[in-house]
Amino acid sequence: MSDMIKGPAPCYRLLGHEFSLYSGKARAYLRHKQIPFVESISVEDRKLIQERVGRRVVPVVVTPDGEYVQDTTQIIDYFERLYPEASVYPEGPWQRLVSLLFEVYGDEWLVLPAMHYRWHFKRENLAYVLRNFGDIIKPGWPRLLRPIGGLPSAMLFGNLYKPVMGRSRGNIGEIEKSYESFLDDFNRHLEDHSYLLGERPSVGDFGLIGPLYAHLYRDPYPGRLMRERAPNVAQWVERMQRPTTFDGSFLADDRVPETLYPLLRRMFDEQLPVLVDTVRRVGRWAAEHPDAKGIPRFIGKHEFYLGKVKATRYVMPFSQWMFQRPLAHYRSLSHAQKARIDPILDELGGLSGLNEPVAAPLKLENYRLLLER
């Protein structure tokens, strides 16, 4: 598998796969910025990722000088420093905050419906899923046997996400209701705008494209659901993955369309309480481990709600690291800027969460999540 953006001979390698959720985010960004790259992944690449990064994870960008850039947010920021023109970060304070919030929503919350729709609808999806896992895990096997080789890893992924992300038998209906309402609201917004904030994709669009492409557009069952229920969303996915125009702009005067308000309200209602509790849990964990430099991937469990249904999920400190980005931006705003934005945030239910103090800030350094001591 390979792909290349128009331009000079490729300088960068994207180690990823069409089946990989976060590869879709990195790939869409590189295409939008017209950065020359080739995409491939081999058994040897996976071994090198393990050696350099410490675990076998994709996507990874390999630079011409051999540097490995792993996290998709860090990949975007790495290239934004090199290619600052037509930045994916809006200059307007309100638009930038909204775009950062949508990146957190896509990266850290829409993963739940993405995994649910992939693994719950086995009759429609399983053959496709096993074929893709086999191509990734056992590329050297005969094509007809690869799905068998991919079965153990597929079953592991298909069960592990449930306790981690909080999918239970009791909240299946709420997961589907929430996601389908998201589709309806986003579809309505896209009747008037090509992207979240106008005619140029922001970092928020790239946050959303990960789950909405690799799982919810490409997998058979949710892909059909998206095309039938929200055709504008399906067309947005296609624009994001195969851009044809590169000269669009964000809306003038730092305007955020009111058609995004239902989406923000849903984020603040569902995800924001989880993020706030994660910040508090990380703070307590850091206080209980005063000599720790790093922090585990999971630090216990906490309860959350979808609708009126309560479930349990793992506490994931990485979500705090992502949430720190919109928090830091919000706290950098002037009094006058907050005076304009705060009434909207309050009406939508997000104001108190964005004022949550971060007792134990986190940083991502050398592929590890660390406490800022």
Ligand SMILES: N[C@@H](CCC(=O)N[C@@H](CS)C(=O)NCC(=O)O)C(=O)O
Given for the second form:
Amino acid sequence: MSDMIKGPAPCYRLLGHEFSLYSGKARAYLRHKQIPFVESISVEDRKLIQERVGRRVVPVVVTPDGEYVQDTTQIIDYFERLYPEASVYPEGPWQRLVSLLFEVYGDEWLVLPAMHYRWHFKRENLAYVLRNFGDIIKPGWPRLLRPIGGLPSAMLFGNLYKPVMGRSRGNIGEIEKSYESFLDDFNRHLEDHSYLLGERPSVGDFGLIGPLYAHLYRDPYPGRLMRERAPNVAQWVERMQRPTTFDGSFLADDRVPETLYPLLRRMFDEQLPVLVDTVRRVGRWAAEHPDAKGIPRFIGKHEFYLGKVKATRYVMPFSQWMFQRPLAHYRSLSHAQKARIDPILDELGGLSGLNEPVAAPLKLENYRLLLER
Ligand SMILES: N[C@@H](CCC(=O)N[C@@H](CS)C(=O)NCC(=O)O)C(=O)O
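Same protein, different condition: the form predicted on its own was shown, now please give the form predicted together with the named molecule.
Every component of the complex follows; first up is the chain already shown.
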């Protein structure tokens, strides 16, 4: 792997920061692929992101010829095309499906516990959080004053996520129960494997590292919870952020370890109904807006369950775009491949969701989510 990039290596910039969820995903990926990059972000960069991408979002990769690549999935695919060695996409159809599902789970679902654990435990987290926001937003201010500069953003982020992702007063207990069970199950899996699918991280590991690094590992309260309750998960986070070996393989014969089944079952139970409903709502929205090219970031609200507790969240078309990836892969499988996988999916509760037709497919073009018409 060390000779993966031939000739003088071009240097990329990662505009991101340690405190940001999706920056952790991009950073871990770039390190795993041994792609030379420097990470930094200035006030000027943030203005340029606004101009080029259309909103202030991180992470962004700036290529040596000045291209801005945004969205971590696009970043990963950009580099997978350039450097296909040690791909993060397994060849085996079952492993590939599982890895794509875990990417959607990390990116689009575990953000809820990540936000909850960052913002709910103010006594342990708030000073740290304000310091981090201040360092990003007011880097030119004296160190002691920066936390005050971080306050407006902290107030915004700390409240906005609740209606958007569906954290109500009633479901706090369920969010924590679900996350703790996730930790227990993942911890158990990591007793036998370095990553989800063996000795090489897949795109699913990179999906998980987003929420599990900046928030759930680095923030004081959930960081302690992870280290005490699930030490193997904490070690996996460290491995993902600072890989030392680059030549591992996925498990042979397209094997998906049974220790992942409880994790898949929870995903199918909690997230899949939300994804399926998102696909239906996007389809309805598209039918009601026959001339629309783009689609708003949120299109109304829908209900979802954690345990027996019902809550409301915003319908996010972007989640459909992410979900289209495992759906398209599943659809591309042969009868024989499906015959092998379907009974397991059925047993775990995922079969009907993966057969959901996508009425209005979405594409991401020039940083915008568009209807494929
Ligand atoms: N799906 C995107 C999400 C990026 C994202 O949401 N980043 C957060 C910070 S970690 C942000 O900048 N949010 C502000 C916004 O999206 O307007 C990705 O994978 O890059």
